[in-house]
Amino acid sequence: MTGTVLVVGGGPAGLRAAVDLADFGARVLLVEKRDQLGGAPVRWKYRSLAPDFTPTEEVMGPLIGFCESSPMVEVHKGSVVEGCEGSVGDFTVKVRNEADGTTTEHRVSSVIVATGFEHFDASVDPRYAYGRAPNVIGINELEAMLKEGRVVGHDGRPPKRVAFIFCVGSRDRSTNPWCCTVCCGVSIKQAIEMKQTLGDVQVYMIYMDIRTVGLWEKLYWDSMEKYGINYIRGRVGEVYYTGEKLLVKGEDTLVRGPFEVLFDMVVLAVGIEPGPGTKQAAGVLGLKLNEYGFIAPRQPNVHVDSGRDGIFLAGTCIAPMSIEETLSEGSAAAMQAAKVLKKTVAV
């Protein structure tokens, strides 16, 4: 098979479509807006991936590497697409390189957009102190320390009291309305990490509901059981910073009543929102967003459909979702490329 396709992200999704498109006889031109291939998972160095605890390294190197020595695949980082015409079987697509500010210009059968997603920005929300008070950190903050092995806070000594906040960002209408799907089972992995890498410490969840789904279930239950792992039911009103501690204020919504408890460490769960590349990308490929900023599919339910003949959509520019369900709808949306190249392209 020849022709090309245009993949427009380097992350999980997008790597995973260009690796697929290659091995199918398809040319790929692979647009990542920064300097790395990886997405998330690289960038913000995660130790493993939730929930069988794989290490990142497996399951994103072969895919980087790949990517990055095929002949099949033409790499541009740093790069953005900033303009398309044309129709399925038949676009025109600008790639501007954001250092040198140089055009290019390449024809290509379809596109598959890939744009993922970034991490709530929770210094936007005062109630949790998030770059006001020390040792108050995301969860993507985390899996840095958890990688280096060593779990520490700002005078460089390990927390013995740690408390996660789920759902910062998400299912609250004054930041984000919807559930990120995969914090609460990436919060309990984290959790069990830190108690593997350092011995006795105290960890508190505190949470809104448990959506730990299909075989995450289990991250739950061996938390507990094996780990020793508090759970509160309950909602966080403020975080304070006593000049030695963090005082996490709230209130249990099981025993309905309030809470005061002193932490050396606060991470937050912090969900997964749209990010700019996603706008800029459905902006110049004349895609619609839908109300939380997301791209739309033509249907609810078929997500890998952008509703543009020969545009495809894949992982989390659509909704949040977990790496496994990204990886798959790389290769869900691979395969509808590769129909509309048989299609119009001689084999």
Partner chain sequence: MAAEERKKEEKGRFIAERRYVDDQRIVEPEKLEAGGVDMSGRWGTLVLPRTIEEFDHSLFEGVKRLPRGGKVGKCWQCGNCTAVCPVAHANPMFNPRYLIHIVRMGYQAEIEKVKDYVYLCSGCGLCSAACPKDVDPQGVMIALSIAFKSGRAKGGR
Second form
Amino acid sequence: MTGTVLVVGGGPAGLRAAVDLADFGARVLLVEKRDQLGGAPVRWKYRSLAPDFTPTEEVMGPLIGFCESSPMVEVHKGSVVEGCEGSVGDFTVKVRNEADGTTTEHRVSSVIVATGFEHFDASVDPRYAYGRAPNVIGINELEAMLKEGRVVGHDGRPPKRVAFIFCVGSRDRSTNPWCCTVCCGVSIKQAIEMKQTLGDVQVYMIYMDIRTVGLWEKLYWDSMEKYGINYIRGRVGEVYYTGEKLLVKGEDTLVRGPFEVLFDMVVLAVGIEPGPGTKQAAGVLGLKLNEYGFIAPRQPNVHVDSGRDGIFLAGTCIAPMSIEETLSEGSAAAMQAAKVLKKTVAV
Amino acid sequence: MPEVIRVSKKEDLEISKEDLKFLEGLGADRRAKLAMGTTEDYLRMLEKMKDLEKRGEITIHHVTDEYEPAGVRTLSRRVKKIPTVELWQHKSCGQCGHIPGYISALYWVMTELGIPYVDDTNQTSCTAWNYYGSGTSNPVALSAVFLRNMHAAWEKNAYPLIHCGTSYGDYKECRYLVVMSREIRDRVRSILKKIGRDLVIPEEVVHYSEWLHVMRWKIAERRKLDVSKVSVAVHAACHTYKLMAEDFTYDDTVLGGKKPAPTSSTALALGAKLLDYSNWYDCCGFGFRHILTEREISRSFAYFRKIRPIVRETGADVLLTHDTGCVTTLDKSQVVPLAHGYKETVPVMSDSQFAALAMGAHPFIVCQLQWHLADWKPLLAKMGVDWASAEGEYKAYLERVRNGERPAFIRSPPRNLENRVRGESA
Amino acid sequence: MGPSEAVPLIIDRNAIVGHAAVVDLMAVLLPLSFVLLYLRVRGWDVPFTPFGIFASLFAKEGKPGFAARSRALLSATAQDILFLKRAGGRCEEPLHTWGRGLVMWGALGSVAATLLAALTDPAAVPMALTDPVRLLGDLSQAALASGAAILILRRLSNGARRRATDIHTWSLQCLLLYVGLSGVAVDALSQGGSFLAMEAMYISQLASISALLLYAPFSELAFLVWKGSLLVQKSLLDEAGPPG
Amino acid sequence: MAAEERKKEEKGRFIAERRYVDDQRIVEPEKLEAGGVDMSGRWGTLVLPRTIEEFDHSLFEGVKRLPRGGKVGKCWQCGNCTAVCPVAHANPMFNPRYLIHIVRMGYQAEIEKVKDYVYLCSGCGLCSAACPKDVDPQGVMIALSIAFKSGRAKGGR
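Having seen the form predicted on its own, I'd like the form predicted in complex with its partner chain now, please.
Whole complex next, starting from this chain.
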């Protein structure tokens, strides 16, 4: 019997689970595919987190710092889980380091899967000219610009007029049919930050619905009432680069009028989709994927339960969710792992 | 085992079970956005055409080596054979009336390149004027006219080259109907019998812009004027690339293979600067019946949705296109807005006129730019043509024509090919 | 309706506040109210003010001839304003329409009665109800009061409407209510009450009318006057507008 | 009024599908000449496209500065105002929600089309009571009525 828990994925959910388990007294084996802990917020250099503009470091910094320094957490960066045998209380897992190709074997009591998400690749949908026209960027790329405090087009000049296009790669049968839940809030947060950074920029949010659920609604209200951000209900059919500006062709469905307006920058609210890491981990651990490619829990209302005893789920590998939910799910999964530990070994 | 499905009160469509399954899927299949069926349907139609030939139901006018064919890639990824010689010129109604330089320039280019062709007087209109004449005709009549013209070309042993975008689109769709529907086939056959003709279906329906596309390097070799400073915007005609879209030419080296290749490719081969613009996909304003019944909207659309954005976005020296209706609409529709005080204007001509000009053709005697309304003088100056002295030559030429001279380049070169005997194929 | 229309004056030569004093007060307040209204509308930076309607009578465009214009002015005023053919007629909430209508008709009736009173000396008539002028004045003021009461109660009866109503609307409607009520009360007291009570009521009515005259240019009334005269002017100049 | 109606009917009457085209989009000059040729009337008529090519917030900013227009920026187009409006139920051309949106985005052609209908507002205040965002649409209609006439609000254009 072993007192170690394997955590797959070093993003917000995985880190939270690792910290909680280590605090609880368990040893944690943290396997992260990339060479950096922190997941999407760190990888894409998120400037701040919705809804309260909390700097990313404030949330992620302590978690990363703890895991990197704690003797209870054994961090394997640039590594993937390659094999998993055994059952609850006693799994044998193989962890392969992708850089040097070495494989190590570990015995763990339970497994927490927190493999996170990828941003939708907007070049899949040719409407938005992403990857073909300059100054068409995703919200993930804008975060890094905002963090630098330098929001500029390819010519180095700050944009005067910016369009955010919502639901790119979301709620669309030809790409991803689900709602990514957070892109509305994140886009609005960014629009406000852009106003704060650039001052005289005109920002237009081209949306189908605004889904700022729960307390995130404050972002939506503030963006209109305090920052004068414009909302256009409608969809965009084409973004065309004229050689100087971006011609956005769409419809304002509130007036039933087609519009063709020039913008300096177009920001695509690219959705959340399951990444290759999730698929790989599900394959190795024998977990079921749902029709969308997310890991399917045994019961849709109980996220942590993977359907396999001793393997628990947390975060956006199950469904799109906000960072606050992701962190809570990390803790929830840690609790499940702790229950297993209590049954099998005295901690 | 063929099935018969009722498509309307009066018409039944006989298709195989397999085809039926396909057609049933049309509504659901997202790819059914294409004009008639899916790409698979279209390829199936070509297969069925071969079957019909094997069964002796129809004759196919093959693009044999005699026509020195060149292969082009179509939207369906199928390779289409474009004949390059021995062409039967299927002229366009509006072309001769509105933009005579269109056709004379094409003949001039062919004569210059030494291409044998037939300018047959035994050709009728496709009668799809304004595309289906907005309901003045029916599939059987249109198909009969189509096959009558194709038969006329076949008897002359020349391959039909269709000048008009509307005829081209109409013929592609008629061919689909004739092949896919037994009833239409039988009805058309009985009509053709009355005029002593039979079902001869061309293996490929070929537009003249596709011919220019495959001949573009030969044309470029004979270029006399430097057009490298000329910037060109291209309008592709709806009737060529939106009707039976899968059968039009695309080329990976032209506009990334994402937009129709002909005309753009010709301009590029000649060394002109090709400029892209946002509303390339929009109609020229000709519409269907709109040019006839809603001129105000046609001309407004042509100007506000095509000409003005093109000038604003590209500042092109010339707008090239490859259909009768498009040249006419885009050119003539500039007059009223200019009178209203709008400033943006661009000369409009066909790719054949542009190619002929670059090859040194006379701007008035051959290209007949005097009929064009948008100001072409700056373009000619940029191309290095002294239009003022050309005007003098043109006047002298008119005098000679008055005295009985006929221009050599629009006369069909004599052909010694034997006509196919009527009824031989029956 | 203009601010001048809400001036019901029942004149009693023997009263504490004499006729001359009332005339003097109005001679100061009325022009002041008009000037304030003019300045207020000008403050919106619009080319048209309610006084522009008189200029329109002589304008070059539109209906030709002074007589034709006057006819158009009268018919437009009657249709659009008096019979609520524009805004009121299009409003499907009868309570509000009635409230507005009663206030306007009552105010106009009161002005008419006041002017007539100045000519006919109704105070000499012992029984108010036997004099058509005093009867008109009383009925008009009762209509004004009931219209204002309807408007106030309508807003009070619904919590959301109560909360959404700003202080200016309350002030204006309450002033109108008081002007109407006090007018009726003055006449009632003149029939049976004490002289002092009647005079006190009369003074309070004069005060409320003065307040209304000074306040109207800064209230919604200024907008309504402006809008009403603008609509009439539109008809006068035969501009394209919403169908009456 | 009858004269107005007649004039409207006469404008572009020869356009085949005239009823689909707004009056404001038809440019039918009484005098038009090109190269000495008379092109007035039918031959010189243009129909402007209905595509929105620019967002212009100057009128909107003007409305914010007018009395009772200050809260217009809070509007999120829910439509509660129009839903309760007793005038909108009688006349579809008067739509407070729509008026606020086209003014906010500066859709000039639309404003031209419906701006005269703003005067139909009866000031009942039902909308202000129904508004979940405290926009005070009744007050905004007052501000819009003034703005459509005001040089200050138009100044930016």
